[in-house]
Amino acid sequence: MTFLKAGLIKRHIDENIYEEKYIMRLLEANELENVVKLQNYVYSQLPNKQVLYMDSYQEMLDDMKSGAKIIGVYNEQNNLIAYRYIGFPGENDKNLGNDISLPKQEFNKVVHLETTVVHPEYRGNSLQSLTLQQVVPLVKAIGYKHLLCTVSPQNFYSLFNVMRNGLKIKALKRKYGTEADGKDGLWRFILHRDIDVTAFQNPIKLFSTHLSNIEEQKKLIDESYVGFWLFKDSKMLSYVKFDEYAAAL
């Protein structure tokens, strides 16, 4: 059992909030039926399905084989109230590299932020960014840089939390879909971090636009603009773009 972090936490039940511990650790693959009960909790809590992709029992397990890692939260009664699924697939095909032209010989260091999940009572303690916060040095630790993830336009929470933690928009395409095309996918922004890199430098342009507004942001995006920030209130997507040594970054 690696141990991450300890604290204070709220729980929220009904109109009453009340203040618990909290640890945060490593799981082990034996301790993955707890995760899938509390993926598929949240799932039924959803009003929009869209925004969770389910991942099944024995994707999670076959990916931990391969050295997939989950940071787990556990409440002071001992129930995991959130966790966050990290997996590193390396030169696979479904690596996200291939969706913002990665080098491929930066495959291999590539770190997939997968799944967050959080149980509803524990909601508006910024769990996301805390898990979050715990993947750097881990990853690092063991050679990894870039940061990839997916974040559906719908999610507004979770794109806040991942942006805030120095993840750019680098793409907007549809994913997981069935058809060979991928149409029938689910809209999908694709986001990168590279840890070694501290600031970014040079903007030379910059444009803003609604978070709902998905055929500018394809047009930005196809443009070489980098969706740099969300504001919280307004909803809008900060779009730069950069000269091109940054835009290399």
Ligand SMILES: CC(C)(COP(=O)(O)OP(=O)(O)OC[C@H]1O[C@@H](n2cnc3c(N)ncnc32)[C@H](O)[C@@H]1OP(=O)(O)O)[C@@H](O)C(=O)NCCC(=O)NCCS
Contents of the next structure:
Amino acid sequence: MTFLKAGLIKRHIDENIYEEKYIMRLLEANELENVVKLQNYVYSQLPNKQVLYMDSYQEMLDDMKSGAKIIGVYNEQNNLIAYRYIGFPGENDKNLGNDISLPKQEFNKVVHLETTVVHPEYRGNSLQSLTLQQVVPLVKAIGYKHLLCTVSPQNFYSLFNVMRNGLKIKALKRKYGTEADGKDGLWRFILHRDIDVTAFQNPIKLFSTHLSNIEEQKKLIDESYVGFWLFKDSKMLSYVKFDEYAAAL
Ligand SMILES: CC(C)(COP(=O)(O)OP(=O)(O)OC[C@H]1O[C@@H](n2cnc3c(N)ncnc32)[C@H](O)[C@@H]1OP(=O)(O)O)[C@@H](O)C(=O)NCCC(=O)NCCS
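Having seen the form predicted on its own, could you now give me the structure of the form predicted together with the named molecule?
Below is the entire complex, every chain and molecule, led by the chain shown above.
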């Protein structure tokens, strides 16, 4: 069992707030049933089902056999209250490096930040951020450096958390469709962070647009702008173009 972190968190039940102990650790394959149970519960409570792409038990089990990891958070009653699932797509066609034109030789250093869910009673403890922060040293130690994920433009909370942890919007497209042209898919941002990059080139152009303005964002991305920052109150996104775009990757 790989222990990662422990501490206190707040649990919200109706108007009441209780403090509880939690433990964060890597999960074993025999805990996948807890993962699926939590995923299904969180999905059932979602007002907008489009924001969460569900993974099946079998998909996660197969993935774990080929190296995927799940960071889990348990409360003091030993119930799973949050998890973050990460995968290593390698040469697979599903590698999100394809969506952001990452050089092929980098594909073996790509980590997919797959699903993250937090039980509604435990939201507001930054568990999405805290689990992401654990991913960085974990994957760095085994030679990975590109964090990639998809987030729905309708999932403000997740987008905000992912961007505040340094991932930048590099593409906006329909994903998970069944048609060959992907037209029936769901809108997703593709975000990326190279964990070895600590400084950016000077921006030469800046543009702000509202999170809901898909067309404008697509145009900006086509013009090599990168979605850099999301403002919490206004839901405005800052897009930035760098002097040497390649140097900022
Ligand atoms: C996205 C998610 C993981 C974030 O959970 P989290 O880490 O607990 O969020 P934070 O701690 O950053 O929450 C910050 C604030 O937003 C609120 N918030 C977070 N998620 C919220 C949600 N889905 N609906 C309403 N409010 C939410 C929190 O209550 C908190 O409010 P406060 O500042 O008044 O205390 C969680 O909302 C969730 O499980 N959503 C459903 C699954 C999902 O969309 N996952 C991401 C895609 S895979």
